Each structure stands twice: as C-alpha cells, then as structure tokens.
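Here's a solo chain for you in structure tokens, the form predicted on its own.
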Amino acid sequence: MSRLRVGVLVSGRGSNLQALIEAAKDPLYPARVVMVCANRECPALEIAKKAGISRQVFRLAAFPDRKARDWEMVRKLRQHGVELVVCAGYDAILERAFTREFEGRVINIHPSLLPEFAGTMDAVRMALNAGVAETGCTIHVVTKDVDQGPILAQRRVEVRPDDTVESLRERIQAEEHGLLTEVVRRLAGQPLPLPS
C-alpha cells in the first residue's frame, strides 16, 4: 500500500503531530509523516526526533524575509515528496508563495468552530471570554485568506461553567487528535488537490 506522504508544520508541544505518528503505527493507516518543519525550537521537534522523522527549524531571522523562509520550507517539503501539508499548531501565517505551491494540499487545525474566533492563536480564551455555550475545533483547507478556506470537518466541545483556558484547551485538543487522524485518513483516499 502506498501511503500519503505528510509534512507537518509546528510551533509548540506537538500533540497533534504525536497523534498522527501514533495513527501511522497501524500498518493499515494510509498516511505517514515524512517531514516536520518548525519556525522555532519547540517540543514537537523532539517528538519527531524520537520517531525518526526528518525535521528542520526555519527561523525567520535566518532569512531575508518571510517569503524566502517559506520558499525554503517548500523546497524541503518537496525534497521529501510531501503530498499533504498539515499545520498543527503552527503560529505563523504562510506566505502566498507557499499556499500557491501546495494549493489544495495544505490543511490547518483551528481551536474554534470556524468562522467563530478566526484569525487568532487565542481562540480558546476568546471563546471563554465571549461566554459561548460551546466551541470546538475545525479542520479547513488553507487558502490565501487566513482561516477562511473550505471547512473539512468540525467537532463540538461544551464550555463548562468552571472551565479555565487550560481545561477548555485540553478538551478541545483531545478532540483535535481524533479529528485530525480521521480527516487525514479520508484525504488519503481521495484525489488531491482539494477545491479551495
């Protein structure tokens, strides 16, 4: 079986990366992570290292500008034959050059029920402050417009009266892990690129 080759962009702990790595331990899972790119040193890189996955840090300070940095990531992902890019807690907006090069082949996981609380890394706190009864997570196709691409899947999470940002984030992330592995499984069985 030929597995979909996945590149993952990270900036933080890497729990969604870990979920994909765990899923790929099943020989019948139709995708595997072949490259991890980070925009800073972060715990997710250690997860990639332990799993024997190629990884590289692309610090903005090492490049003339964001476009040059993103082009280098494109080059590295192409070298590894990446067919699908997953933004998993990646906290930088991708340059148009990147999204054009992988058009219809980049997905993002966002910790809200888009279109609510789009365009921010602080969506969990915003949901809590807004007093909503539920929030959740969304996986969408990345386009040139931040958090505006076609929605592939969502999961709802109840907001409890005693929730803190940390407790709510933890429950949302637990849903993200299952949702992400499910969506990647589904995408592995259909032709890319996705409509954007």
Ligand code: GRF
The other form holds:
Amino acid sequence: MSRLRVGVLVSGRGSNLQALIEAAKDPLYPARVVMVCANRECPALEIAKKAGISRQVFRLAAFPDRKARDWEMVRKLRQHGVELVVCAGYDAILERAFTREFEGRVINIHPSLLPEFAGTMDAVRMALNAGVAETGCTIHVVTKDVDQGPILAQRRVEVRPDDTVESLRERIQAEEHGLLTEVVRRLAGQPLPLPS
Ligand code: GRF
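Since the one above is the form predicted on its own, can you give the form predicted in complex with the ligand too?
Okay, now the whole complex, with that chain kicking things off.
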C-alpha cells in the first residue's frame, strides 16, 4: 500500500502532530508524516525528533522576506515528496506562492466552528467571551483568504458554564485529534488536489 506523504507545519505544542504520528503507527493507516516544518523552536519539533521524522526550523530572520522563507519550505517539502500539507497550530500566514504551489493540498485546523471566530489565534477565548453555547473545531482547505477555504469537516463541543479557556481548549483539542486523523484518512483515499 502506498501511503499519502504528509508534511506538517507547526509552531507550538504539537498535539495534533502527535495524533497523526500515533495514527500512522498502524501500518494500515493510509498516510504518514514525512516532514515537519516549524517557524520557530517549539515542543512539536521534539515530537518529530522522537518519531525519527525529518524536521527543520524556517526562522523568518534567516531569510530576506516571508516569500523567500516560504519558497524554501516548498522546496524542502517537495524534496520529501510531500503530497498533503497540514497546518497544525502553525501561526504564520502562508505566502500566496506557497498556497499556489500546493493548491488544494494544504489543510488547516481551526479551533472554532468556522465561519465563527475566523482570522484569530484566540478563537477559544473569543467563543468563551461571546457566551456561545457551543463551539468546536474545523478542518478546511487553505486558500489565499485566511480561514475561508472550503470546509472539510467540523466537530461540535459544548461550552460548559464553568469552562475556562484552558478547559474548553482541552476538550476542543481532543476533538481535533480525532477529526484530523479521520480527515487525513479520507483524503488519502480521494484524488488531490481538493477543490479550493
Ligand atoms: C490547535 O488548537 C489548532 O486548532 C490551532 O492551534 C492549536 C495547535 O495545537 N490552529 P497543537 O500544537 O497541535 O497542540
């Protein structure tokens, strides 16, 4: 079985990366992570290291500009034969050059029920402050418009009266892990690029 070659972009904790790595331990899982790119040193890189996955930090300061940084990421991901890119807590906006190169092959996880609380890194806090009864997580195709690409899947999470940002985030993330592995499994079985 040839498995879909996945590149993961990270900036933080890496729990979604970990979920994908765990899923891919099953030889029947149809995808595997072959490269991890980060825009800074972060715990997610340790997860990649432990799993023996190629990883690299693309610090903006090491390049003339964002475009040059993103081109280098494209080059490295291509070198590793990446077919699908997963933004898993990656906190920089991808240059158009990147999304064009991987058109319909980049997905993102966002911790809200898009289109609610789009375009922010603080969607969990915003949901809590807005007093909504439920929020959740969304996986969507990345296009040039931040958080606005076609939605692939969502899961709902109830907001409890005693929730803090941390407790709500924890429950949302637990759903993200299941949703991400499910969506990647599905994408491995269908033709790429996705309509974007
Ligand atoms: C996730 O909650 C995701 O929705 C958001 O960033 C967070 C990343 O978490 N885009 P982790 O690094 O995968 O633990």
